[in-house]
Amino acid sequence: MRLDGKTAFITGGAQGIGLATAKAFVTEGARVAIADINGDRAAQEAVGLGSDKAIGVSLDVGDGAAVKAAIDQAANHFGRLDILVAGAAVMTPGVSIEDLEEDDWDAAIRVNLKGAFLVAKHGIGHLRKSGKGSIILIASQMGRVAWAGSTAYCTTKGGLLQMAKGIALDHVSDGIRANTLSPGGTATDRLSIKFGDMDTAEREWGPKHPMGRLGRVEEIAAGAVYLASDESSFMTGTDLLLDGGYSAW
């Protein structure tokens, strides 16, 4: 039970690694907020966790006052918070610069990164009241390599390695933590959107890393463990490069 005791806020919790992400933290005996644009799938997600185990939150990360307001509820809820994982994200459509539109750059900018600020910005008080804690942004193996057609996807993830590196600084003396997890290409619902099936994202996709296929999501979620618990408590403004290779070719 390596995070007993402990309380997790996680954005894009209803869905793919953020839902894995819940899943593996209450096995390992924290308490959980889902906080997700689809707020009724959250509360689904929360029944099925246990209900003095899990909460579910709509939340759309982009919201200041929203955000502030839900990891407040969150932690009036459990008395504590000690973990934040900000996992929201949205995709753009695979054209150039030149050929995106400025609401995609701007809804890229919003939830992926504005999301990842906001979540920090308004949980941080909370972690220093517990003490310590450990901030996880969700970033990507495209935060270190860049993909034809996803140049503000690829802006965004690198600004949360940076980002992560900063909150790691401000904030050591207060004993929060902060780093990125970044997965490769990993089998979710959404990547099975983007490829027709998932199948075809296997196919096309998979050989793309060295490994031969795409990740599971139990492996990214067994990836944020480590990064929440004591385990990696000499860890902080740095990355945890999950990508079956991807990034070393």
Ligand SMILES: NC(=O)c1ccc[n+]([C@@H]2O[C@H](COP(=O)([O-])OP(=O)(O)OC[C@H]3O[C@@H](n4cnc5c(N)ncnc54)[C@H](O)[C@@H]3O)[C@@H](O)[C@H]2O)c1
Contents of the next structure:
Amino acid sequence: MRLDGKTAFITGGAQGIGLATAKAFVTEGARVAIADINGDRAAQEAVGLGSDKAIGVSLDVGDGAAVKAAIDQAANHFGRLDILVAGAAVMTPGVSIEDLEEDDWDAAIRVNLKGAFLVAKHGIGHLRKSGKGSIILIASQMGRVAWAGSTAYCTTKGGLLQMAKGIALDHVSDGIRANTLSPGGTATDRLSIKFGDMDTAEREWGPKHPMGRLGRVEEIAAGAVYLASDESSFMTGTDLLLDGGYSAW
Ligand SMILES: NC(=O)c1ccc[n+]([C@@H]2O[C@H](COP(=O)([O-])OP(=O)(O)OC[C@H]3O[C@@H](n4cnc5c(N)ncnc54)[C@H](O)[C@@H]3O)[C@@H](O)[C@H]2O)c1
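Okay, that is the form predicted alone; can I get the form predicted together with the named molecule now?
Time for the whole complex; same chain goes first.
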């Protein structure tokens, strides 16, 4: 098993890509803390994975004190921490920057960007104690290309690419690696909401990818397993792009 004995703290873990990552990590032998603002669902999913394998944590990633407390709780529970996954993100209204409300801009920065900063900030000490570690920030192909009406979201995802590089350089001597994982359009509730339903999302958004379809959460989680495991031991400060060719057009 590729993550045998390791433990992970995963934000946005109650559904979608975060949940698929939690499941894949457990399958590979890890124990996981599923942290999410939807604490009930995080707890429910943790029970499904098994009380010896997972705990659910209720957490708003924009709240620094809460992030520190949740990460400390997970590290105490498992006795160590090896992997951090910052996956929580909000959606922004599909409008131009001129029409975007300041509150919506602030929410995107607070959750998508500051949330990742706080997870890294409060998790690094635990990873250092473990002797090494892997930090995975979930970005997006929208960190490299843009989409009309999504400037705030794209800005946060582009920022994560730079954040991972900075963390990688600052903590290479601690044995800590930091990378982004950038999915293309992936079949989750996020896209059902954005397009009205999943069939419409697949029909309208799938063909924007050269592979002609949306990604599956398991395909993205497989990338997270690679970044978390020692198989990626020579990889830090870069981006793993899993986008069905979206940004190759
Ligand atoms: N689905 C896609 O097409 C796609 C594409 C590229 C990148 N991504 C990125 O992948 C990640 C996961 O995407 P997804 O589609 O699974 O998303 P999703 O919307 O299904 O899940 C996001 C999770 O984050 C949680 N969350 C939101 N705000 C939070 C907060 N303040 N504190 C803690 N948790 C919070 C939600 O409750 C939810 O469980 C996100 O970072 C997203 O931007 C997704």
